[in-house]
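Shown next as structure tokens: one chain only, the form predicted alone.
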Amino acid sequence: MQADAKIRTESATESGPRGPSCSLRHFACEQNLLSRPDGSASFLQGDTSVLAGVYGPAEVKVSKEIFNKATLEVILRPKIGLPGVAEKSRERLIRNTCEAVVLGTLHPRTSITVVLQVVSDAGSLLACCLNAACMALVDAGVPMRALFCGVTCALNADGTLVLDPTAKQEKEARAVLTLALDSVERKLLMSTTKGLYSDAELQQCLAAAQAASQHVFRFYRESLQRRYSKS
């Protein structure tokens, strides 16, 4: 299958009291890269890159069959070596996010598998995995009630908020939060946090992530419009 290369780059900056660090790195996305999966996408955020492939809805093993909905599995492969505890934790978070939006009841007794390969990790890896998974699910034509995206926030020692942090910024941060939001009402689908933060800082991060998600979803739309306008 000939690869349909669609690359789009965008930088988005949020203005407000949170300071100049509240900006997103550039995005790039390429769909339909792989011939074997039913859908695939490569997603780039800054220097963080993830390749995603979606298989299904397909036949499911009897031991994993669910009679009233599809069985959704997520496999995350690190850049080097075998998956460890960190990968298994991210798999669970991504699976929970996908299950919140995928209309699995339309395909009972089937399997939908999302395979994610880390190409490079320069920070905000889980958010990039979520974005790659969403675009691959769209490419595969899997029915969803909404799109979803991931946004990572880092809180520095002085309380400064950094959106879409690099690996260096994550290491220096007092707290790192990754949030998944849907495209309809910007509702929180999943959250995972590390470090210490106050309730007010949590609300601040959620508000910043909801604002940043508008740029991500706009990037989704523009990428899909540019791709399908050619066909």
Given for the second form:
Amino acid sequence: MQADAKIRTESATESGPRGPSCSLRHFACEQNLLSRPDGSASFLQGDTSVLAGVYGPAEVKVSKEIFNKATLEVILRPKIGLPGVAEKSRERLIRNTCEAVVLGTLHPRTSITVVLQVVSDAGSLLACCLNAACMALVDAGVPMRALFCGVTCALNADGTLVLDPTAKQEKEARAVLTLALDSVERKLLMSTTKGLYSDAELQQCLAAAQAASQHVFRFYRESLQRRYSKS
Amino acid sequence: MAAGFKTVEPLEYYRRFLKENCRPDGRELGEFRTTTVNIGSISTADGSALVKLGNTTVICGIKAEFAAPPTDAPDKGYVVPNVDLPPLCSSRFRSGPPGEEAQVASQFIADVIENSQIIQKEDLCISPGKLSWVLYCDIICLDYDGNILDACTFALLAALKNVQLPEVTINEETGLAEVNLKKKSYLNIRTHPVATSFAVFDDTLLIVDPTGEEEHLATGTLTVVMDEEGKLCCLHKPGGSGLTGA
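Hand over the structure of the form predicted together with the partner chain; the form predicted alone is what we had up.
Then the entire complex follows, led off by the chain already shown.
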């Protein structure tokens, strides 16, 4: 048990100090912390924390199987209460994002299930869920053609942009945009927005998100390097 | 022979058309299907609209009822949208509790109402802290042939413009509400959001107003909701192939 505890803390990585241009909150990631799922990860962004577990490729129900691809399922459980329509909508967004990057054709007629549990919510929840899901898929060894990350941008009434907003900043903002970007070409995989904004502001947010995603992907790389260099 | 090819290789069949910049039903890549609207057809509802986008048929009925305003916002009413995709509209839906597609569509419509501020919830309040209107918007799909989000948004907007609410006064002595059915007024619609859906093919091509088959073959979809001032209310891109900013 002592050894387990040691391995676990060593597999956790925290982000280092960033340059003044980046305004993302402090983030940390821990992989392989659960024993039952094939892959698991816990992602922390400031005070927002999400735990993800991946089961797969595993057996799939005949009614759900797809003959040439893996069937991807995402289950998102909120911190309190029963999952509702909003969770279903988020599950669909996360599932479609994962489907775009996971090489499902390598595992036909199987199922890959991603289970996300919200541990604490202090703003930018969907982005944190996406990051946790990506790290968990990597930990499970699911073949992917790219990594993805989630970035949240909040636009204030005066037009200023805040990346990775806290819950308070999100409430006061005029518009909140959550974008998922892929690691190879920084293309936009998923977007969901709240509030009113103009076309120019959208382009601004996209550029800022692409810059921020650099930091997140660098953190992923460092995290995985640390983990595999120890073992 | 073409029908055989279409069954065996639907994607290749489709690509042949896309190469000539058109689609199997004869439309251009940027062309919408014929749209028809029928307003006020349901007499038992306070407001209704039937929208047909090509074959996709969606009907929206709005009923207004009384409710106590929420405790954290005593001067606001409620707007409760619900999208129903019954087995009638397509063989992919089974009877029973709402499936994922219906729930996602309901959440999308709720987001559009919230983001675009189509009606001020304060307008629905009759007496702060005591009584307010709740508008139940039931959107039912009668025929599913792709592009359900656009049709639902349009039907909702048309039905809301058709809603007539009676005048309500609170009697000072009894404290009960008195409804004057003879005096009705329209809702104050502040913005007119319009949704446009695109299907992404082979990571590069964007096609407007996809039909059911096109949605099935596409590698991704994108829905943009804009109001008349050119402001974006919603950019809904649930996964699928990546798009560059431009």
